[in-house]
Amino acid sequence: MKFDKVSFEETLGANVVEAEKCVGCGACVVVCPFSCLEYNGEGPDLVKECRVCGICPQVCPKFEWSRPKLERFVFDKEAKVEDEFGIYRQISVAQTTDDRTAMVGQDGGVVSTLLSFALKYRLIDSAVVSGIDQQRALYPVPRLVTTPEEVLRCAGTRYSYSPNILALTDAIKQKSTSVAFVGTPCQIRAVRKMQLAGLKHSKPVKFLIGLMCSECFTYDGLVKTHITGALGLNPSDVRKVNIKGKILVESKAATKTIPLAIAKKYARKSCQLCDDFSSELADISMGGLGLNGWTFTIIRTEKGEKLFSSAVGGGYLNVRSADEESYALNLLTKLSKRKRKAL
């Protein structure tokens, strides 16, 4: 595919980075064929003269964004007004049947179960997820995993941003041919734009699993300032962080809470510019939505439906109707509407 010969400076530099709209997904860094961009921990740095190939603007989720265009690409149709949380085929509430996964999973352990199932039966050869940095407790980093054991080591949700798209470079280096990608709504958008543009880094991606996301918090704010400073916890002792109307920080000794009103001051600025709560362009979208031990699951595409149904049929997941969870369904609708009104 031929692209308009425009530079990073006149497109993403001026209209996204300098405009403080960059979400830090790293897509532009990954696709630059001349290594002109490097990831600085929050977004791209132009480290040498741009070769004006015009590729990076094609993948940025904040540059010349068109929801209808991507919906037609993914679903062959556009969402209607009544599609309050995007296009979907079915919704359900699910949980893993595996005790080990249930112990380390975030809510119902469904994401980890689907990845482990797909790896076991060779539906995929690897998966892009987030893990924890070995040197900094609770600090998220992108990972390419290839075994169910590695999936379990990376289980759980991070509430600081992990630029998972960077791990697609590892997938290319390892010659992966079938990858499941797990990411936030902005990352799902970026990968879809990469697929639409026909770029090589997206070619191995077979499944997109989207996470529901209201916002991410800065590591310095949430972990250093509040969990370490205000709560007096050692991040290395924290077993799990979750949100159920407030942030729950579970350590070896006790569970402490952070009111969302306080946590919001640590939110990343770019999250205020996002209008997608439920990863509307994913094959499958998942989130806790106040549920305990279960995951609210939105099946959006045929390939997502086949993967989910196969895992259920194999006994890997317990499923019940989403109609039984009116609170979660109402919360999904409420948060989706709130996000769309944010812009």
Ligand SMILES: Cc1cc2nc3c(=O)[nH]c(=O)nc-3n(C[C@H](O)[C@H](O)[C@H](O)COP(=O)(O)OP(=O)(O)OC[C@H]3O[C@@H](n4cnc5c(N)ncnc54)[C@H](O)[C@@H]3O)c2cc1C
The other form holds:
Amino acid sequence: MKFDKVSFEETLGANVVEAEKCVGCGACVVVCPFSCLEYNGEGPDLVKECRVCGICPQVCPKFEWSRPKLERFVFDKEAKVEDEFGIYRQISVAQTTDDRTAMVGQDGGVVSTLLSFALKYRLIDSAVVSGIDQQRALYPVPRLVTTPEEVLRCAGTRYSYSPNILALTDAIKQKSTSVAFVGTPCQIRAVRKMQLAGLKHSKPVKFLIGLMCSECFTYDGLVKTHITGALGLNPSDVRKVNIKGKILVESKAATKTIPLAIAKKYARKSCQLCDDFSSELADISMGGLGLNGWTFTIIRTEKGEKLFSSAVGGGYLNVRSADEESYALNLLTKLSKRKRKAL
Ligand SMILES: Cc1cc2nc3c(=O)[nH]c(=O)nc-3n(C[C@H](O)[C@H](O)[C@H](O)COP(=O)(O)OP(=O)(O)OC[C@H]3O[C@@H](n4cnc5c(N)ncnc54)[C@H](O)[C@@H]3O)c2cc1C
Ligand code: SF4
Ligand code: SF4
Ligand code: SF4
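To complete the pair, please output the form predicted in complex with the ligand; the form predicted on its own was given just before.
Below is the entire complex, every chain and molecule, led by the chain shown above.
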């Protein structure tokens, strides 16, 4: 593919980073063929003179993208007005049948079950997920995992940003040929843009598993200021953080809560400009949507449908119809519409 010869400074530098729209996905850093960009923990730093190849603007989820073009690329059609949370083939509510996964999963443990299933049956050789930093509890770090054991160690949600795309570099180094990528809607869009541009880091990606996402919170705000400071908890003692109308912080001793209205002050600024709640370009999208112990699952592509139905057929997942989940469905529609209006 030929790219317009434009520089980082005149594209992403001026229109995304300086405009405070950068979500920190890391896609530009990963694709630069001249290693001009480094990830500074929040976004890209230009560390060498840009060679004006024009590749990084092609992958940024916040720069010049066309929804219809990406929809045609992924689904061979464009969403209609009535597709309020994007194109899909079926929706379902699902839950793992494995007790260990149920213990560590955020909602129904469906993401981790699909990854373990796909690794076991060699549908993939690795998966990009988010693990936890060894030194800092609750601090998310991108990981490339290759075994169901590692998948389980990375299960659950961390509500600070994890630039999972950075782990695609490890996939290339390890010569992975079939990768499942788990990420937030902004990351799913970036990986689709990488695929559309035919870039090497996206070549091994076989499945895109998108998470639903209202926003991410800064680690300093949510974990240091609030969980450690205001709630007086040691982050290492926190077993799980979940959002069900409010933030629930579950530790060995008790579950403490943070009202969402208070937590909002720790939300990242760039997330306020986000227009995708449900990972509309993923093969399968998953969220909790107020359910307890179940994952709301939107199966969007044929590939996603085959993976999901094989796991159900193999007895790895329990499923029930989503049609009666009116609360979750209404929430999904409301949050998707609200985000689309945010721009
Ligand atoms: C930042 C964030 C915000 C979210 N907001 C909402 C919301 O508003 N409403 C809603 O319904 N659902 C939301 N979700 C999705 C929800 O928390 C669950 O991930 C989803 O329901 C799947 O649950 P599960 O039990 O099937 O997943 P699990 O089996 O527990 O697997 C979860 C996967 O997510 C990965 N992961 C964990 N943290 C991150 C991260 N920060 N970035 C990228 N990947 C990560 C893990 O490595 C794991 O592979 C959010 C998720 C994230 C990461
Ligand atoms: S990919 Fe690298 S060399 Fe190419 S425009 Fe971006 S920063 Fe410059
Ligand atoms: S590709 Fe991602 S990290 Fe790079 S400028 Fe765009 S949003 Fe920021
Ligand atoms: S709210 Fe949007 S920009 Fe922020 S992490 Fe979620 S998908 Fe990315």
